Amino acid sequence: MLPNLRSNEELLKEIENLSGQRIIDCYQCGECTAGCPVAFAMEPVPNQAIRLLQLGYIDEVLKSSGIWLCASCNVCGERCPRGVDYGKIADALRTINLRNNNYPLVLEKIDKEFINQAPQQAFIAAFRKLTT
Amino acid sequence: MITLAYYPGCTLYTKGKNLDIAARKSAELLGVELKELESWNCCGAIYSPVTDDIASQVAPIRNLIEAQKISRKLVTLCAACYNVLKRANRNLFLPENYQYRKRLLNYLEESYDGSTETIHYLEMLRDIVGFENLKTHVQKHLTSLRVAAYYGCLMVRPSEELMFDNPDNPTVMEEMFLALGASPVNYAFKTECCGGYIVVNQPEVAKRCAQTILENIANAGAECIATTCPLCQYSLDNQQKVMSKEYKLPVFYFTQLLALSIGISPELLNFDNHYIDPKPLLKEKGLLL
């Protein structure tokens, strides 16, 4: 489907200013697709996924499983040549889901043995990223 | 001895103990009193970049303004905090964040100019302490021990706001070792993220970045490895216990080997708090009885 670019042009504002990145400055070079050390699982990954943004197509990328699969190493931001911080436009996608009570973190599903081993700031950050 | 304020954050005195425990006695001997803030919150464990989040940065800020209680500089051990706040201090003081900053300080019970200094202990090694001095210390040399210093995400970028070391190939921790007469490797992944968090939900994943950077190290010559971090340290530790290959690399916090080296009683290091057994290999270099 086509998208509706007029009315996705606010939602597009609304992730510029809380990720404070310019998505069109991007210029699909790959650089931060090439240092993620998740883009092995992440769908779409990050130069895909700012690539839909330029394009218009804010819902798919808001409603895909690879804007939370980012773990906030922050090599993409390092290294991008253009100044455009992936990991920042991925906190703000997920911040819009957030706000909207979409997150894909269960609770319950949180393996016993694990909660006794993994130290704590382990739970304190995905809780962060991943619910609210 | 100088006193300097210390903020152990919600790992350190429980999964983290190894970390803390040891680096306050090496502090203690180096000639640095780290004392700890009186009262403290979680830091909040990861940065929150959006821009309009303000409540994620009151925590931080708290913590710095319970700092100048004691010292103007704050000592952190564990990467996260250290990334949190220092980056917390640097981007509320930023000159265009000035509405932004006004308030976030409304929601404080004290007023504060952003002085508070947060270093990391590596850099309160080499700065203060200083790495000739500490040579003095050694009572144990780690002679031969092919140590893989690892960083991983949070000690190093963004580094144009922690502007800690180089953000590719930083070379603090090896300096220490080098000054303790270790043999520290270079290997190509030491600023490779261990998966971090998401090992809570994605754990299989999270699984194959440690299992990268372990397979790096192994292929390097390393007989173990240091971390700055308690999450690191449960990445590359633990989940050796899951993987598909033994790779038997003992993962040390660095201020275990830093203690054990200068003479603190190894007793009181934990050794036995590992998923692989770093004895065997302390044994055989002659640093354990």
Contents of the next structure:
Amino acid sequence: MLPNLRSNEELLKEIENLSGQRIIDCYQCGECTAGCPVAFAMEPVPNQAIRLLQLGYIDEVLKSSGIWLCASCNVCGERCPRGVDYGKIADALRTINLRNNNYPLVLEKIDKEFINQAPQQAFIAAFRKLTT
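I've shown you the form predicted in complex with its partner chain. Could you give me the structure of the form predicted on its own?
Partners and other molecules omitted; one chain follows.
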């Protein structure tokens, strides 16, 4: 639950303002998910996340891992017949989480051996999502 209690309508408006996307425009064709290179690991997958937003389950999507796994590759937006870009929506959701100090990646909690072996690009990509 977000610390400042806002209505779902206010949150949805903020997501749309930050992303520049109209959530209601998605009609669940699934093209975004079909083209997403990380959909296999996302929960929920892009079209399901958008449907949850449409139904008012905003808090569930904000807490999901899928918004942090989005590669922001824009394949979803390119494939969408309605021009809805899930990557921009995921960016907006991450921004809302960051503004409320809700983020899953804490440098101090990462295993030091993993840090020594992981490619530098992985850290850059992961921490890039912690900036807006």
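Positions refer to the first chain, counted from 1. Each form is matched to the other, and the largest set of C-alpha atoms that superpose within 1.5 Å is called the rigid core. Model, not experiment: these values are computed from the prediction.
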Superpose on the rigid core, then tell me if the C-alpha of Ile24 is displaced by 2 angstroms or more between these two forms. no
